[in-house]
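Single chain ahead, written as structure tokens, the form predicted on its own.
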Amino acid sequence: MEQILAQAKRVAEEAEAFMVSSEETPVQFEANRLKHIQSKQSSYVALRIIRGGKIGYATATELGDSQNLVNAAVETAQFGMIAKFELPSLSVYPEIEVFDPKVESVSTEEMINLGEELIATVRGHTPDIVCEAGVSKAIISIHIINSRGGQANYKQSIFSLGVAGHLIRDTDMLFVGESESSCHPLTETKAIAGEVLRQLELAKNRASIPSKPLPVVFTPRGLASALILPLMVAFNGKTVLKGASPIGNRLGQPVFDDKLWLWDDPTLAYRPESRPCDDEGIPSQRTPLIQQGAITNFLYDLQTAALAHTQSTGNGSRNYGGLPAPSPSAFIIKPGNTTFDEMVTDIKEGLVIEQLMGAGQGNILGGDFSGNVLLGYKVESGRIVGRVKDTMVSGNVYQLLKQITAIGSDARWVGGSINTPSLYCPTLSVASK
């Protein structure tokens, strides 16, 4: 890394070195089997140059020609972008933990055990069921330096642990499932197979439902399939600057229903998604990004914070190598103080949606969504009284999150990334065959 800085440094005005060297072992299941193990090692390192006031950019898998990485980065700078931003001197990094060295300890044993674990807990209940799992453990290794003395190093583990099951009788379908994750080792399935096995409970009787604006539950992982994305994209600077998003002038200013608050916050201990620094060894902080309805930041790397003439937030991301950009962390959305239970109660007539397909397939820069009913539950006299079939819902991420009924007390995490209570809306398009 510091040989590849060096050579850069003699022919670029600044110069960043960025490497990332992962071990995973994923285990999975498919119909109820154990299909396959396997265990990966990969590394790369990508190196950013500004040369002539503009960027550069090259990767390689390999350490050991680190004069045709800068030459890869020299020829790339003639066609790259003007550099608006200067890279990070040495920093101090909030001390967040995300290494536990019990996970590279797991045994791949331990690990079957506990997908066959699930899939027994699953179909002991639901016998014709048919199962997907996956347990994996990934040790992550991330190294940055620069040329203006910034450097940051470190180490993080994550385990995932989940099943999925479908249930076919004759043009019936049923999905259910949940999934976990953590940088701890996740040792207990019992917390996922009861999730599972409530789904299956909630969905053993089928219901019609009317064609009409009806009152909706979201569940943590219905919020999540059907409302996260437009949001993100919105609060993205990128998507800001580009005058794209439809909130990008609303800074200050209510938005939403004032009921509502979000963050982004990399900075909780022993989360998939934290760290101590950004891609671009910018420390970690929490954003804010809806307070009480109202618009208060948007998330930023170094670039287009710079074009926006404000700070990165530390939300800089290289996914699969490519340069950095704007990305979140951690989404969360503050819990309020009404159950799921006293939600339903308080329905005459409406649904619960545990989960939405094709939600992220309509004008997510508008807000608009719409999606099938992948797993949803009629309401009637405040009792979930079974599962709806070939139903949809549309509407608008804006208008559904102006007015807000209630947020619910049972906040959760949906996958590594969104931490989301349950939220209750008075009206959304329903359309059922």
Given for the second form:
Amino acid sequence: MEQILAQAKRVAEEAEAFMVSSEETPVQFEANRLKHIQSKQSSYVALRIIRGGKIGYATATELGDSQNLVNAAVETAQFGMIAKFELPSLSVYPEIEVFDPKVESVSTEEMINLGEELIATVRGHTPDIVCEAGVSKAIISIHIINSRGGQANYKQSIFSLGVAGHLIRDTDMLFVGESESSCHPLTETKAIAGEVLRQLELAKNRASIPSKPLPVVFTPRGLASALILPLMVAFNGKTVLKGASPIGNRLGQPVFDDKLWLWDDPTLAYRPESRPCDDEGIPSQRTPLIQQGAITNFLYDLQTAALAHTQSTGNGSRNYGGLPAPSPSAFIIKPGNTTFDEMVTDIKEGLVIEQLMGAGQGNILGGDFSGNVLLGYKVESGRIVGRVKDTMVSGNVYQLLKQITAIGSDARWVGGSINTPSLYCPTLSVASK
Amino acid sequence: MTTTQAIAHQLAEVINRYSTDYIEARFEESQTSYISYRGRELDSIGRASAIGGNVRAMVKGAWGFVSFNDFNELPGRVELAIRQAQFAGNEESQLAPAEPVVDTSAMAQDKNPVVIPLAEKKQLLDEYNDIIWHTPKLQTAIIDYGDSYKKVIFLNSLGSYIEQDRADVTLRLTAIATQDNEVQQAGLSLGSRGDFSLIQGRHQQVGQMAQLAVELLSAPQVKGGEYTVVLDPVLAGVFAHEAFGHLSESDFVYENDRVRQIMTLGRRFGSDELNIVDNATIPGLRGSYKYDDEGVPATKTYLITEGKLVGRLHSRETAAKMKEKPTGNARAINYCYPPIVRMTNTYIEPGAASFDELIGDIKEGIYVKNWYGGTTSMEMFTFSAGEAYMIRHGKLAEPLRPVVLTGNVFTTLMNIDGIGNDLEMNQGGGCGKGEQVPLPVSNGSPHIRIRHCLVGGR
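Okay, that is the form predicted on its own; can I get the form predicted together with its partner chain now?
Once more the chain from above appears, this time first in line as the rest of the complex follows.
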């Protein structure tokens, strides 16, 4: 790494080397049985240079071949963006715990036991369901150095556990599932299995639903599958900079219902999306995005922030090994004080959305979402009466979240990067056969 | 001999020393370059090189898999893969027979697009970007270009040793138009098997795409409900891939008795006119290859013939478990992953109807074109059209906002009642399954007509 940086400094004004190496052990169950045990080692180094004022970039998996890496970065710098930012000279970061050495020492047997326990519980409830389960542990090391003396080093542990079941009766298929992840080893399967059993219970009966606008409750999973993606795109500083975000010029203005609060938070201890600094070495911070319905911030990396005449929010991320770009860490929606049951009780006729399929296909930038209700329940006179099928919903995030009837007190993690309660909206367009 | 070749030869000797049911290894060397624009300006340009490998072992019906890009301690990694498989295995290993293949002739078949100077690629993208930016009311554009060239060496304990290469070019353009607080977008996806010239000269198409984004601003949203829809070849190809193709992947079928019942060979899925094929043997398409990632030769597999299910896609394991022949459809996106059952080039074969005949007797329907994406849960699918028009009294009428179509696979296939005579292959897509995304595939179809299709709207 030091050698790459030294070589790069000979031909460039500024340089930064970023290295990530990971060791991951996934254990996978298919069709109720243990099927695959894997071990994945990988590492790569990314070199970013500023040469003639322009950004050059190259990555390689081979540390040994540093001259080729430098040459490739130099070639790309001829055409690169003009660098508007300064690399950070920092080396002191907030203490954010993301590594638990206990993850490394979880044995393969223990991981297998967790998977077996999950499948046994779900099949104990519904014997003819076919389950897939995954248990995985990973250790990731990040190392950043740059020509301004900045450097960051940290290690992260991630443990994840999940189960998905499909229940097939003739050509009728039901998909249920839940997963959890943490920087600590997960030793309990109860909560995950419990969530799956809850879905199976609610889906036991079938119900039909009319084609018309209806009140709707998004469960945390339903909300994550339907509404989060358009928001992530809209709050991305790059979308804002290019004038493509519908909320880009609404900073400080009320856009959503005043019950809605949203922030991006990479500082929570032992969460998989947390880290002491982003992929450019900028310290992590909690960034409020919506406060009382008003837009308060957008998410930035160094270059985008410089172009927008603002500061990086520590959201520079190198997805798939590319140049740093703004990306959310963990989206947190503030819980309210209405229980899920209270929401359902309030509905005369309506829909609970547990999982929407294909919501991210439409005009995401405009906030439109539309999808098939893969798992959802009909509500009649304050009671869930059964699962709906062949049903589509369509709406617009900005219209939908302008008026929220209630926000749930049931906030929880969905996947590693979204924490949200249930959300009760007065009306959404439903189409059904 | 390259380093990778030397390592592969060395390993070929090592793996024969172990008594496992089966063991294989794959080594890859790849180069990629990419250029993207966000708005007027170039956003990122880069080059990447990667080298890595994996070892996969089967013991008593279970798999161990180890991937790495550190080539030290190779024998240790082989042993780890075997230990993992031993740990998990508790039944009989079943793999369909495969002939050992020694073939290095499939190397150096593709043009390497990565070596084309970045300046030349950027020149083309600048031209396309200019066209988009000269369109009035256009707010911004997104352009993502990527190419890759990969050499793959495969060897296994049957004595196979195969060298192949694969080149890939993809270009995705999106034009974004805004007015007041409305945002609309239109996209174009292009791709080729490494041939850069196939994405050149598309200036007119790019201009039409930009114009469409602007026109959508004033287009109405369709009223949700059931319609007769006509799909253009691009979207019908996505439909064939998403709605039916994934159901033909036997890893979903082979260990699930319920699904096996649904996917019984001979079962009727559509009208006599319907024929669906997966074919990895067509030269020059993005989904094509000579051997799959288990060293099995590529095949042309009929999935549906005259409306009836006649075949499915297999790896060696799924073929053995279903007592069918392997089809050479085990593919991995790269060395970090084991191969799984995937499609290649999937298409609906052409029928007899002209476009005018397909729409001629539709009183009120929707013509849907182009592609945003699509996904499936096996039984249910959704796919979204980038472009839509009302059909009124047998004629194309006003443009609509993009629509999402959804439905039950089984009833929708039955509801196809018209198949055009104009098959086109679309090279612009990429397929995702589990974590392995995007895998180069192509889809194709003629225009098709579907009755009673559920369309989302307000």
